[in-house]
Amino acid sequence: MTTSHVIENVSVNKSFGGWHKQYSHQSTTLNCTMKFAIYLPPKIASGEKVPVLYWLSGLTCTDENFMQKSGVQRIAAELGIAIVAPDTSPRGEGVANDDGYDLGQGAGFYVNATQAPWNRHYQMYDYVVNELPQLIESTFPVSDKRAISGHSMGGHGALTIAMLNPERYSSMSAFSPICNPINAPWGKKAFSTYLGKDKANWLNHDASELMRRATQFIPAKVDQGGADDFLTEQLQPETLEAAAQANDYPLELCIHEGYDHSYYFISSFIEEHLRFHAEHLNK
């Protein structure tokens, strides 16, 4: 077991016959101590390995928001799916930060930073794609069948990571994703800081751009609240829909009138997302 695979259990809670557990470990990719949460469904008691849904959270969140607010454990227990929720960025003393909520700690944007001082720690893309799954699959009774989902900044991360690695994920979904970050204030601020001023380096981290030029398709589900305060300026789901239509990409996108950007919205539709992923994980 390598140093990066030495993990420490922080908390354990029984839930719907399974177990919610939080761990910390020293990440060699991010050069800091990271936390993640995992829900293991009761099916693991049979000795059978279960597939994993990776959940990426949004700005200012940690591994705790989704696990505590979404109600995902009930459906995951029924379907026999493990849920893994990493933190949203590197953290700790010596990790670069910013006074704004939308940059720095809590706002990693799931990219590999190339610009100093961010590039020393902010390698969230490599962490989510490589280090974390290797740790999970070598430590817990899970298979290498993976799906990925997320919310807002994490929705952006889930869609872009899946489309850049279509062989690794059976399906992808998102709630309220930042669909066109190269043209959204959140994305412009983060990408110019982490990736530099050359916008050509931003294109591989824009879901609309990736969907428009994709040659390998992954089943995709996106839900968006129609009363979301960030809908027009930051999220721009119409750009993702246009890209899917231009490329015949298998995207199911639904606008839900009256719903906002909160976990009240996510908890209302998370069961549909898990059943969507279960269908593709079981193929």
The other form holds:
Number of protein chains: 2
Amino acid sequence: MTTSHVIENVSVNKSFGGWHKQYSHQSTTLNCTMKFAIYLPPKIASGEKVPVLYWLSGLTCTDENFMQKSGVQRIAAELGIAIVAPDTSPRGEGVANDDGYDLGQGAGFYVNATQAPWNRHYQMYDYVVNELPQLIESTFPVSDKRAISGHSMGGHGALTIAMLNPERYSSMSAFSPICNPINAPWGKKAFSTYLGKDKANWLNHDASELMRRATQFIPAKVDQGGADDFLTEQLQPETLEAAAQANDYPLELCIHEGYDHSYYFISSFIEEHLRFHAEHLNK
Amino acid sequence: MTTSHVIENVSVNKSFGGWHKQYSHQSTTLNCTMKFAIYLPPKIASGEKVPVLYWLSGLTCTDENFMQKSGVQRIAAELGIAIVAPDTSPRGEGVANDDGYDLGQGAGFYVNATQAPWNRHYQMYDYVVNELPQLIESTFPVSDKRAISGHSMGGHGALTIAMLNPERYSSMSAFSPICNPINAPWGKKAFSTYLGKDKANWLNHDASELMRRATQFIPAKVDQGGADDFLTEQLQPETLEAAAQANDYPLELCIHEGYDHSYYFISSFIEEHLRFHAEHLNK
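Okay, that was the form predicted on its own. Show me the form predicted together with a further copy of the same chain next.
What follows is the whole complex; the chain from before opens it.
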């Protein structure tokens, strides 16, 4: 397939010797204008292509939150990894929406909607798996080595997308992911709206389900705050852990006492995640 | 003086093994309810009191921006320094305000206003020099060792407050400070409003003026982005540098090519500032 990509630079900031840049582009998958952010480490000046970590953010976020609050650039600069942060849903006036913070714009849940009116734009799975990497790899000095990570709804997105495409990612990780959305209020609301009432169509987007029946493994790291208000009802890491144990999946899961659901938690442990991904990206 | 302080905890987040906390309190100096943030490093668990770096933010900021975006907690945790970030002005419905982003709420400029209606609340100099440290040192496990830093308007605040009170701070630093506000549009607008038209009353709040006539020196570090849109008209680091040279003031000033006025610049160099302050705080 040949696609011509038109992308427009929105902002540039020098950061730790590299560059944080925001772009907008017309997404053919999502049928709207999308923004994303990329951090390019200083290493690109050498002419060598760098691997990419895709970061999927949580409910209500845009491309900005992780880039502004995680401190990831320091470690990405050191390790020579590019970071790409897409938005969390299609956007714009003509895009279906909902009054809730957990549905519609800002809450795409990284699935391909099958239900009207959502199916016209809400195709975040295809966007993250196909269109965005194609755009990134044809535009920037990056290799086709990829890792994927995310937070909360984006942690769910990272784990499910990686397990559905194990040949595309060398490692996956998540902070505070929604581990079992088919049995959590956020997931049930989003999946019934985007995918319809038939729960059989939800199973492919549940990290615990995928981990329990995976036949191809990629290294996985999950960190969860022990003082996270959403831990018991929405996140359910114990279900993911049970699935990993049942299937001997290589999952490193750690509960960190006292940490909550915020970027203060993410920033405290993002360095460990980048070093984990670097180890597998550089194999 | 004996004062009873009533402060209320607003939020708590664990961060790098320590704690980020927001508080509100009734300020007698500012005559309104104020919020501030404090980062307490893990070292306080040992029972040993830690020194404090006061951080003064720039125009439009609150106590939140620096704590969320600078990544300071990682280094403060390592070095055993508490960080205190006050708001940038008095706040509230009864507090005088202006439609401009560079005057009124969010733009206190760290001076004591003498002009009505501003003088009723806008006493940020006294708040930062006296009331806030008294509150911090009587409430938290911190020593009376202090350093001060800030960004833009807050860089102006940090340098002027430190030079007017060299016995109270062991070191001072700034990112992109307004170095010569008496000759810059932001400074002239704020000072004429808060301090009146007589420029003689402005001189004590101009870092370049103070540096040129200082008789007691404290170590000073200033970093400035070379691609900062405000560099020439508003910030004027060359004036500060000339003042330091004329008076043999111990100023380390560095211009960083390509960096702008954003927190991406601050986060890239905050570690150097903390190590600079730690060296002097621990003497």
